[in-house]
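Only one chain is given next, in structure tokens, and it is the form predicted alone.
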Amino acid sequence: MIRDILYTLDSPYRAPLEITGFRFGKGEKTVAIVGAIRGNEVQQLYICSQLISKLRALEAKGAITSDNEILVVPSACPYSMNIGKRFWAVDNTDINRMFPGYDRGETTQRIADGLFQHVRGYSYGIQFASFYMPGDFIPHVRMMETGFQSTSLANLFGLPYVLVRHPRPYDTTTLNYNWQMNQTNAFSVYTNQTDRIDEVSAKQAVDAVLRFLSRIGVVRYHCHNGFLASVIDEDQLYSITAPDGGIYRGICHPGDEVTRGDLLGEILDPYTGDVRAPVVSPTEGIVFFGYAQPLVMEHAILYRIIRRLHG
């Protein structure tokens, strides 16, 4: 294992801001890895801490093999990381929407550039990615629909649901969808936590990877074998929002199957603690994202569901 500096950041009133790197095997740059790029996704970086441990051990074993090498970025963002704020401390601006950066711009577009300059060029990207919407998922792997995606590589994570996102404006100042413009095959993988630890899905998420480096030939590793993945695409979900504000309790969670009518949670009055609305569900299938906010808003998206669709 090699630890890299990739990007320094200097900064006039306080210590620098330094993206960290970890290379294992030696070659071809064969998978760039990527956790954290915002300050709230511990869940992102805890998974790859045990990756690296993981990647580690294969390694002293002589389990990467010849002509290939891994690069593992845990963070790209340890300032807002150290005071808990999800995206740049100073302007509130997210990283991940600066992709592919420029060394000349604005500091978030220039950490952008400094980090998509190191990972890019690599034949497989994989990132551990969060939501916008504060809510647990079902894990998955995400894409987007560039005409450089492949479902069939997705489904080699072993992981129980792919998802083809058909990308929006916004979306192409992604890493995911750059690191796709530039030939790189580009995963990102969602656990069912972000600003906390889940050990389950954490190791869900290692597994995965691992599985996949396995799979392409990267790594001797034997595993489970995980799921083989229903792909679906992202106007398969349906989404169901909040009828009013107030106190939120959620009674279903990601995975859970519904049919129509089923209570899904309940909106109380923060003053007095009666139910404003009760949240039902007016189709059947499966939650694939479910809120996990104690206080919602009126209109906020509570619950996606994968459609069971008949005949």
Contents of the next structure:
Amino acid sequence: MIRDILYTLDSPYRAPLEITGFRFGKGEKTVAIVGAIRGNEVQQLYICSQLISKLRALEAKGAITSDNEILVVPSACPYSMNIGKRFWAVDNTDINRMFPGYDRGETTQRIADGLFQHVRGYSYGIQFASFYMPGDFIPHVRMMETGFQSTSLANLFGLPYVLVRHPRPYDTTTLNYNWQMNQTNAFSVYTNQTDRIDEVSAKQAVDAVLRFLSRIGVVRYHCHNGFLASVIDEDQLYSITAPDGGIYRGICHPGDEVTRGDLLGEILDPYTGDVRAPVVSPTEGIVFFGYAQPLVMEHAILYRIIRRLHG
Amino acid sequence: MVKTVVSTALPIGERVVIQKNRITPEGGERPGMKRLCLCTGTHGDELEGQYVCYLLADRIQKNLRCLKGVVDIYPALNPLGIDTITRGIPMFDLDMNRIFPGNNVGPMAEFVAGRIIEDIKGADCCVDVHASNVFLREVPQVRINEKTEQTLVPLARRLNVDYIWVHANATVLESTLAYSLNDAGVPTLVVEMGIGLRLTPAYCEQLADGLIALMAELGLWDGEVPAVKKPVESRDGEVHYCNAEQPGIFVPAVAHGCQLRKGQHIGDVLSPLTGRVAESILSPCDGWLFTLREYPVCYAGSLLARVLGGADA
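Let's see the other form, the form predicted together with the partner chain, since the form predicted alone is already up.
Then the entire complex follows, led off by the chain already shown.
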């Protein structure tokens, strides 16, 4: 393992920002793996730390195949993580909305560029990501539909679902999208936590990445086969929104099977505890995403359901 | 008349309500009347538009007999942001000006964005007022996507701004309020002026004059029309950026809006700890300093100034 400082930015009042990378194997730039890009992505940092630990052990016993380099970047934003801010604290901009970056541009464009110059050019790019809405997912691999995406490659992670998203304009400045625009097969791996550590799903993510690395021939690693993934189009998920605001009591969770008429959750009057609005499933399927905050606004997305279609 | 555009429940005993003030002529609203929309407050830390809304409503209401169409004023598209000194919508990750045209399904912010678009659709013109951010001071200007240049530049010339900047299209900007409205057939002008978290009364008065002139141009006003400035007009290639290369505090040496010679001293990035000049900022060209940093602390990359080459404003 080689530990490198990939990018440095001086600060007027803090020690320099450093983005640290860990390289395993040598030769062709095969896989780049990026963890936390936002300051609250603690789970994503943790997954990288566990992956680095595994890769170091694999490398020590010669299990990384020749002419393959793996680069792992656990955090692109230690500055934000250290002060508990999700975004770049000076101007609240999101580094994951600044790719491919610009080395003569604004500060977060320079950070994005500093990272992208090191993680571009790999055959495969894996990011541990978090979503812009608060909630939990079934662990899955997400990819943008750019014309360069390959769902069959995404299947090699052995996670239960591969989700394809039609990029919206604001997606065009994410790392995943720009990796694909630069001919890297890009995958975002979602587990069910962001700002807390969930050991079970973190292990599932580490196993999924090692399974992927094994299946593309980069590491020799014995693992169980995982799932044969179902490929779903994000636009086909059925969204259930909050009919009112209040205290939210979720009853169903990601992975649960539901049928039409099932009670999925309740919105309670915040003062009296009365049920203000039941949340009822209008369809049959599997819960893919569940809202996970105690308070809810009207129109918040509470659930996304993979509909079961009857032939 | 104050109307609710969209209202949605917050968790505990409150609703977020986006309102507009619809001002109609003395004889009332009639089918086929022209309609102008003035909106602002998408970014909660930009307040210049608040005073512009007041000034326009005040001028119209004092001369209501001159009004020949409908004017809708939306002072706060992001009321929670303004109320909490927050640029975005509190508890929502995405910039509100990156989620248009919105979505009828949700989440809340995208639902609200969709309703705003529906409410403005059908207007003859819309003006969306922004105030830079808390870091930079801007001269009054209209920014126009090159795709809508032909329609919008003639309207922008009536707005009494100092500058019209026609810029290249960028995919990420296709989710702004202005892009979505232009796409929906509502000619929409984006004004940038002043600085975040403050009012610049002279700029607000200047734009209010321009809005009256625009109303006259559109046939919504037959009263006295203020004289308007002839703006400087440019495209991207003529704008030069001065970004800091060193961290420190930026202290300008020239006034915002001045004319510069190539190599002229714009300011310094200083180190408070060592007492040394970390970097001296010089003008990259002869031109007009239309953007100048006000917030002193900077990192490498912080924008310090923009200079429009060759301009004589």
